[in-house]
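Below sits a lone chain in structure tokens, taken as the form predicted alone.
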Amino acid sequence: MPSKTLDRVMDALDLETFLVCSNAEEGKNLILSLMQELGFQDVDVVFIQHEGPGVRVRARAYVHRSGDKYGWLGVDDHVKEVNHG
């Protein structure tokens, strides 16, 4: 998922929502599918709780794991180019 804005994310993005489903396992599968549809490949479920008609779930999509090539290291150079032409 190439994006200039994602280059500025230091580590990860969290997405929290309520999904209508019958149990926590179905909810986990749904949130992982959703994150994949959004273009994220490296995802963990960090919280999930079944409540009534579904689950409250938080997923974390890692943009950069420790030791990755960090996109944000070049952000200062990019900002200088934009501001000074």
The other form holds:
Amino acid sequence: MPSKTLDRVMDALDLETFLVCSNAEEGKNLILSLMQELGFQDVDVVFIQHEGPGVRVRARAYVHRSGDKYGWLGVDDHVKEVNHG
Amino acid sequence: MGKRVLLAPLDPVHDIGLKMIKRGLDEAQHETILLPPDLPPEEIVREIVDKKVDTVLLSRTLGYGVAEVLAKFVDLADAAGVREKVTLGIGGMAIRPELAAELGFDAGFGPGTTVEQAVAFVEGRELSTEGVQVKKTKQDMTAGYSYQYRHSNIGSLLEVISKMILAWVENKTSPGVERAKVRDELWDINRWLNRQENKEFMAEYPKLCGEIPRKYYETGELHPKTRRFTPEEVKGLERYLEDVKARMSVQKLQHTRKKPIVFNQYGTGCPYLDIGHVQVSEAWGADGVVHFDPSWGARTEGFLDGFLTHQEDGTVITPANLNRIHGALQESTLWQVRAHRGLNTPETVVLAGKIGADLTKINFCYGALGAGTDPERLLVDAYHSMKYAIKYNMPFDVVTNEELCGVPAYKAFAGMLIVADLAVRLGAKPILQPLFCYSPEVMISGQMEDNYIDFNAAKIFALRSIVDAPIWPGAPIGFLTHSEDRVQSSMTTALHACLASALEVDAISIASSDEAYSGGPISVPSKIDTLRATMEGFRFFGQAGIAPTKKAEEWSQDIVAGIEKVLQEVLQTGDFVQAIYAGLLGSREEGAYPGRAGRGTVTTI
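Any chance you could show the form predicted in complex with the partner chain after that form predicted alone?
Let us now look at the entire complex, which starts with that chain.
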């Protein structure tokens, strides 16, 4: 998901909401689908709680995991290769 | 027959969950072997072989490399020939049931697994959820209170003021009172529920209404911000309600305490969203909900009818809207329909009572000073409202939100006690509702420079030293301590809730974590935030207390002295309405302005 704005996310982007659904499993599938519809690939569910009408959920998309090349450093791959070379 | 169970953490240190499960298994007469943390998988597998166990329960808290560790364990168990001989379960913070199943475990238990569930797994039975579902019952927070005065002079002053009000009000009426009478006497709810006409009611009611409702009854024209639901939307709601009813569950917030009852306000403008919000509040532990009407509704003579949605804050009071919301509530949920301040106060009480509300809200002082209704009109209307509250068996809170305008607590409390005294003399059950918040008064005077405990505690101490009556701080608790940040906002709500709990008040009204956000309606996740925070706060403190400093007692005495002085001044005026105009219960300088809506509409019978 190439985006200059996402480059500024230090590590992860969390999306929190409430989804109407029958159980936690359905809620988890829904939120993961939503994250993928939004264009995120490296996604997980940090927290989910189902009660009655639906789930309170916190989904996460990692933009930069440890060891990645951090977009917010403003260093493009070419420069990094030169520096590391 | 007891099982032989091996419990082993696949972690360097974490084995608390397994120890708790071990205790549960021991109590259930199973034989348990708990291995220490940080053993290599090979060693755990060797123990399985040597000890000839029936079941293995592993735990894994660390998320890093969890899939690899689990896969390796299963491979080793296979290679040692024990995988098919034992039941293999794994649980812990890092475990997702689907991952465990994919890797060949018999069960995977994620965060939140109970000891009871783990024991059920070992015993090879389905865990019944019957026993763990929370069952709630409706509570009457006024039960057990005598309304006797502990402060005899204040009691005596209030008695004379009540007699003065009763003498003034007894031969007066208003359009609001007349509409309430028609609603009470001519509107047959059973006919209405059966979609039959209420001809006598319809012949009288529109004549008593202001322009907006009258136009509606004459031409069908609605208020511009409202619209009717379509039949498809109504069917959709009915399907939704049926689905949710089948899976509804509720939580209990108070941990080991019985009090305080926790209320959440709703009033999105749309009864559908309200129902959604109410059910989420109930599911996350709210014991009661408060119906919040639009501000224009309080300045309009009469109610509309029909199943209507509204584009702004506050849900339009109509019989159909109230009835749909009431029908969606859990049996245990206390339902308050507030009536305290507008031109429809007595009729709101009648309508709420007929439809099945448990509580209402009446305060002719706040309603006249902080919310825009003419004092004379509201006094007449509130008097009749109290009588209807008695008829329909609805206790009501006497809110003191004029403090938010800048009125000092002792003046607001004097007004609250005047309302409460009159109510008790009529036979009603008022509930005192002090603000539990960072009010303008304390911002100016500095009583909360050090902490938020002392002045709030002082209010409760003061009220308790005056009268034996139920207390329900609000509304909402923590007002003006909230910011737009949900962590901060949830935390300050929870802390105020815990203080209220420690002071053993009867109920509280809590905000949502977006209370301070002004860009749109409250959202459901924000409601859950404060309910969860409150639950955790109650769990943290349990039966333990919070100790105010000696300032609380000093300020309590100041409040009581201030109330006594105000009551004497009110009495000296000889006319309660004039006392309000004179600012004795909140002056213009303090931010309280006598309202104008309904001015000149009181008539003598």
